[in-house]
Each structure stands twice: as structure tokens, then as C-alpha cells.
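Take a look at this single chain, the form predicted on its own, given in C-alpha cells.
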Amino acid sequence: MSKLQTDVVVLGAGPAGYVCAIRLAQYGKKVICVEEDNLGGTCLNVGCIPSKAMISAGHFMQSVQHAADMGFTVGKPLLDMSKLVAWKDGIVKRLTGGIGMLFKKRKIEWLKGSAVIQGANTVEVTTADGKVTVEARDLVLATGSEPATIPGFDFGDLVWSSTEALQPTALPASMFIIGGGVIGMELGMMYAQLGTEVTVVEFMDQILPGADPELVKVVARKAKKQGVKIHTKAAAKSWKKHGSGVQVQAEINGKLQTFDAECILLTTGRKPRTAGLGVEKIGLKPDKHGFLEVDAQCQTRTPHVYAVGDITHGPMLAHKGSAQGLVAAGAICAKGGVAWDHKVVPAVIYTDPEIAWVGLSEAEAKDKGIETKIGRFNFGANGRAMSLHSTDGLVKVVTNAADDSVLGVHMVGPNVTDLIAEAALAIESGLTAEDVALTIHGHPTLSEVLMEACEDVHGMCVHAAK
């Protein structure tokens, strides 16, 4: 067994791990990053990036349907799924290759293999060439998450996870989706736009649980318009092979119903990858869901052992993991004032239209005993949205009635996953609704909708009909 020594060993090369490794190298540390699959983790390989590439294809198909409104006569587009998948894979390859280049430039060693912790300073890595022992002063755990299953619905040829849904060999004629959360609705609407007959069952009383109901209504309305059949307060109970496809039994409002489809897409969440990692050997015990507790510096209860990304509490978001990776790197290198602040973590959902929010909702502010004032503005009154043929949605601003500070911003509409950055900066900087309203926004732009919503907080929105 060979042995390596380094300053820091990072387990996992997803958005949390690779960002942490690069920042550590920038600070002058010698770093070994262990990753059993490709660099970039779930996000770059089978998550955020490939799904958005496929979703953009769905949007293109949707746009063609409205071409006649702009004076174009366009025939029905024919989809070559193998070419679409190849195009998506090309984007993934360029990005993951870019991480490899950054590792090489920063002299970060990528050790390809699976790791098991042997002690606070020792990790054993099983590689294609045998086992390697790595010793380091500091250890960063960034092992990410994996799709969760439910009883009776193990993944296979006819029961897909998001991974299989992003690598189809052909477009399914029909699809039964279990779970109307972010992944289920993003991929479900994408497949519907491409021509698949989609049915979604969601256990909760609305799709996209956790999102503001006012925003969800806009997406649900658009999904139904695209032909997506949505059943809430519903649970899939069993399935069996039926011909070349599947037959699913689901309980909807207390009654069993049977559905036929070509395949099942199971999107009931993800679980942290801490099992079998050996964290118990260093005094750590994941909670019942598999998460590890960390402090404000992302350090576990064991000195010199840090955890970042999906294996820690909070939303399983790539940008949350990257931010924690930077915090852990700063803490390891004794950079003063470094702390993880989860107050401003934007959520972005790539449905059609998109949803994004940051900060507190109306309900959360009320639970905290904060008196609020609300401002709204619709994309339907925005010139740029009209020119994009995308007027569904609104921006809602939640402010503290006492001092006008922005507590939260909730958006549904075109490109709101980009627009939310301004709202996040406003909350992070402690700005008021008046500050945002007085900031001159370019015209005609979608960003004006946030400005108008902030003006509406004070009842002074110029373009509001009221």
C-alpha cells in the first residue's frame, strides 16, 4: 500500500469540494482531492448543468409554438434525442475539463477512487491501481448526496432517477413522475415541452413544497396548459410491468387509481452520502437523515475535520456547498472573520416560468412576529417581458414595516433565476425597499419589475393600475 502526505485532503469534487480545494491551494496549501467519479460531482455531471441544458431544449420547442405570433411560419421541429444528449454531454465535458485544468494549474492532486476514513488524519483510498493511504492535518468531507428511493420503487430500467432522465436513448411517449418537488417539476415540464405525456403525483397539498403558494399557482397553471396532469395529496403505492411499460397504483384523496406509462421517474428527494464513510471512527455520528452537524466555520465536533455541502443541514444547493467550501478553506487557513451565514441563500427553480426567492416569506416573517409591508408587480406590465413573449408571473417584496428593510423577495417569471441576485445583494447589504426603488434600472429590462415592486411597497408604483 502506497502512502501520500499533504496539508489537506478533500473528499469529493463536487461544487463544495472542488471549490474548497482550489481556495485552499490559492492560500498556499498542498491539497489532495479524492473523487471516485468525474470532477464536478452530481451538479456538473448528472444534475444542475445537464438538466439546464435539456430544459433549454424544452424552452426552444415551446418557443417554436409561438413563432406564428411573430410572423414566422415554422414546421413542427423533429427531435433527434441522441444529438440532444450529445450536445448536453459536450457542455458537461467542457466544464469538468475546466476543473481539471484549474486543479493542474493550482497543483491540486486528484486521486480517483473511493475513500474510507481511518482516523482524524488518515484516509484510505481504493483506486484502480490499489489502495493508497493519505495523511493530512485537515480533512474536508464533501461527499454530496444521492437520489433517495421509496419502498417498492427501486431504480432500474423502468424506474428512473434524475440521472437516467438526463440520459434517455429515446423520448418516452408517457412518463409517471413520483414527487412534484423541484427535480420532478423541472424535468416533468421539460419532457412535456418535448412531447411526452406527463403525470405528476405529489404527497403534499401543492407542487414545489416550500415555495410561496402565490408563485406556485403561476407554474401549476402553465404546467396544466402544457398538458401536465398534476395530482396533489397523492401517494404512489405500487407498480408492475405492463407490456413494454409500467402500470402504477396511486392513492389520490383516499382512492386508488391506476395509471399506465412508458416509465416512472422517481424524484422524492436526495439523501446525504455519509453511510460507509467511516465518520464514526473520528467521533462523528450522522443524524437519522444522514446529516453532519457543523459550526459557523463548517467544522465538525472533531478538530481539523470539516463538512460542507449536501451532507450538512440546510438546502441541498450547489451554491450553498460552494459558499461553505470557501468558509472551510478560510477557517483551515486561519483567515479571520470567516463564518457560514445562511441568512441569504437564494433558491432557484427552472420550471416554466422560473421561480426564485431569497430571505423570508410573508409567513416566516409573521412567525417571527415581524410586521410587514408587501409590494408586488406583474411581468405582464413589463415591456421587455412582452417582447420576449413571456409575461406570466410577478415579483413580490417582503419588507419590515418598522424600517423598510428588505426581508425577502419572491419571484416567478422569465429569467428570475438571474434577477434574484440583485435581491440577494439587497438583503445581504441591509438595503431598504426605497434604496432599490431609487436605483436607476435600465429600460427596457426585466429588472425593472423588482424596482416597481419596491415602489409598490410604498404605494408609489408609477405603472401599477391601482
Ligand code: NAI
Given for the second form:
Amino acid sequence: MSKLQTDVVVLGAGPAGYVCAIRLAQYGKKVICVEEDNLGGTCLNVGCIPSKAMISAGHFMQSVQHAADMGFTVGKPLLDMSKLVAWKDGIVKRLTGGIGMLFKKRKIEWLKGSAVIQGANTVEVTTADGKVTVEARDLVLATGSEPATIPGFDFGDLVWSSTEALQPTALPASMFIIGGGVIGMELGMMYAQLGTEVTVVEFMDQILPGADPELVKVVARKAKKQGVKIHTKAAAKSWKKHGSGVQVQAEINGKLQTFDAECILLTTGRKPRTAGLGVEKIGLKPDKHGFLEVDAQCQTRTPHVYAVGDITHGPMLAHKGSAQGLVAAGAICAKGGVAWDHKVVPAVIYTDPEIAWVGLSEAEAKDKGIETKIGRFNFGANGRAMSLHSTDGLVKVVTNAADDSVLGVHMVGPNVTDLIAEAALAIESGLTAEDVALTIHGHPTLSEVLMEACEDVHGMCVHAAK
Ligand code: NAI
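So the form predicted on its own is up there; where is the form predicted together with the named molecule?
Let us now look at the entire complex, which starts with that chain.
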């Protein structure tokens, strides 16, 4: 068995692990990153990036349907699924190749294999060429998450996870989606736009639980327009093969109903990948869901062992993992003042229209006993949104009535996943609604909607008549 020594070993090369590895190398550490699959993790290979590429294809189909409004006569586009998948794979390859290049330039060693912890300083990696022992002063766990199943619904040819849904060989004529959360709604709307008949069952009383109901209403309305059938307070109970497709039994408002579809897409959440990693050998015990507890420096209770990304509590988001990766790298290299703060983690959901928010909701602020003032502005009154043929949506600003500070911003509408960055900066910097309102925003831009919503907090919105 060969032996390697390094300063830090990072397990997992997703957005939490690879970002941490690069930052450590920037600080002058010798780093080995162990990854059994391609570099980039779920995000780049089978998550954020490929889904957004496929979602762009859905938007293209939507635009074509509205082409007549702009004077174009076009026929129904024919989709060659293999070409769409190949285009999407090309994007993935470019990005994952980019990480490989960055690793090389920074002299980070990628050890391709699966790791099991042997002790606080030792990891055993099974590679294609045999076992390798890696010894390091610090260990960063960034092993990510995987799709979770529910009883009776194991993944297979007819029960897809998001991974299969991003690698279709043909467009399914119909799809039954279990779980109307982020993945279910993003991919469900994409498939509906491409032409699949989509049915969604969601356990809770609204799709996208956790998002402000005022925003969700806009997406639910659009989904319905695109033919997506949504059943809330509904739970899938069982399924069987039926012809070449599936038959699903679901309980909706207490009554059993039967649905036929070509396949099932199961999107009922993801679970952290901590099982089998050997964390118990270094005195750690994941909670009953598999998460590891970390402190503000992302250090576990075992000194020199850090955990970042989906295996820690909080939202399973690539940007949260990357931010934690930077914190852990800073802590390992004794850079002062680094701490993980979950107050300003934007949520970005690529439904049609998109949803994004950051900071507190109105309800959360009230729960904390804060008296709030709210400002709103609709994309329907924004010139740029009209010129983009995309006016569904609104921006809602939640402020502290006592000092006008921005507590939260909630958006639904065109490109809000980009626009939310300004709101995150406002909260992070402790700005007031007046600060944002006084900032000159380019015209005509979608960003004016946030400025107008901040004006509305003070009842001074120029482009809305109350
Ligand atoms: P999720 O937690 O967002 O949604 C799962 C949904 O399934 C929930 O609404 C839940 O109520 C429902 N559900 C559970 N059991 C059910 C049953 N038996 N019948 C009907 N409904 C049931 O999980 P999802 O969508 O699988 O996503 C996993 C993770 O990936 C999330 O943490 C999400 O934030 C993250 N993600 C983020 C993206 C983004 O930021 N744009 C994109 C994709 C995923």
C-alpha cells in the first residue's frame, strides 16, 4: 500500500470541497482532494448546471410559442433529445475540465478513488491502482448528498431521480412527479415546456414549501397555464408497472386516486452522504438524518476535522457549500475573522418565472417580534420586463419599521435569481430601504423593480398609483 503525506486532505470535489481545496492552495497549503467521480460534484455533473442548461431549452420552447406576438410565424420546433443532452453534456465537460485545470495550476493533487477515514489524520483511498493511505494535519469532509427515496419507491428505469431526468433518451409523453419542492418544480416545468404531460403531487399545502406563498402563487398560476397538474396535500402511496409505464396510487385530501404515466420522477429531498465514511472512528456521530454538527469555523467537535456543504445543517445549496469551504480554508490557515453566518444565503429557484429570496420573510420577522414595513413593486409596471415579454412577478421588501434596515427581499419574476444579489449585498452591508432607493439604477433595467419596491416602503413609489 502506498502512502502520501500532505497538509490537508479534502474528501469530495463538489462546490464545497473543490473551492476549499483551491483556497487552501492559494494560502500555500499542500492539498490532496479525493473524489471518486468527476470533479464538480452534484452541482456541475448532475445538478445545478445541467438542469439550468435543460431549463434554458424549456424557455426557448416557450419563447417560440410567443413568437407570433412579435410578428414571427414559426412552426412547432422538433426536439432531438440526444442533441439537447449532448449540448448540456458539453457545458458540464467544459466546467468540470476547468476545475481540473485549476487544480493543476494550483498543484492540488486529485486522487481519484473512494475514501474511508482511519483516524483524525489518516484516510484510506481505494483507487483503480489499489489502496493509498493519505496522512494530513487537517481533514475537510465535503462528501455532499444524494437523492433520497420514500418507502416503496426505489430508483430504477421507471422511477427516476433528478440524475435520470437530466439524461433522458427521449421526451416522456407523461411524467408523475412526487414532491413539488425545488427539483420537482424546476424539472417539472421544464418537461412541461418541452411537451411532457406533467402531474405533481406535493405533501404540503403549497408547492415549494418554504417560499413566500405570495411568490409561489405566481409560479403555480404559470405552471397551470403550461398544463402542469398540481395536487397539494397529496402523498404518493404505491406504484406498479402498467404496460410500458407506471400506475401510481396517491392519497389526495384523504382519498386514494390512480394516475397513469410513462415514468415517475421522485424528488422528495436529498440525504447527506456520511454513511460508510468512517466518521465514528474520529469521534463523530451524524444526527438521525446524517448531518454533521459544525461550529462557526465549520470545524467538527474533533480538532482538525472540518465539514462543509450538504453534510452540514442548513439548505443544500452549492453556494452555501462554497462559502463554508472558504471559511474552513481560512480557519485551517489561521486567517482571522472568518466565520460561517447563514443569515444571508440567497435562495434561487429556476421555475418559470424564477423565485429568489434572501433574509427574513415577513412571518419570520414577526416571529422574532420585529415590527416590519413592507414595500412591493410588480414587474408588470417595468418597461424592461415588458420588452422581454416577461411581466409576471413582483418584488417584496421586508424592512425593520424601527430603523428602515432591509431584513429580507423576496422576488418572483424574470431573472430574479441574478437580481437577488443586490438584495444580499444590501442586507450583508446593513443598508436601509432608503439607501437602496437613493442608489441610481440603470434604466431600463429589471433592477429598477427593487429600487421601486424600496421606495414603496415609504409610500413614495413613483411608478405605482396607490
Ligand atoms: P425539497 O425538500 O425541495 O422538496 C421535496 C418535496 O417533496 C417537499 O416539498 C416535500 O413536502 C415533498 N414530499 C416528501 N415526501 C412526499 C410524498 N410522499 N408525497 C408527496 N410529496 C412529498 O427537495 P428536492 O426538490 O428533492 O431538492 C433537494 C435539495 O436540493 C433541496 O435542499 C434543494 O434546496 C436543493 N436544490 C436546490 C436547487 C436550487 O437552488 N435552485 C435546485 C435543485 C435542488
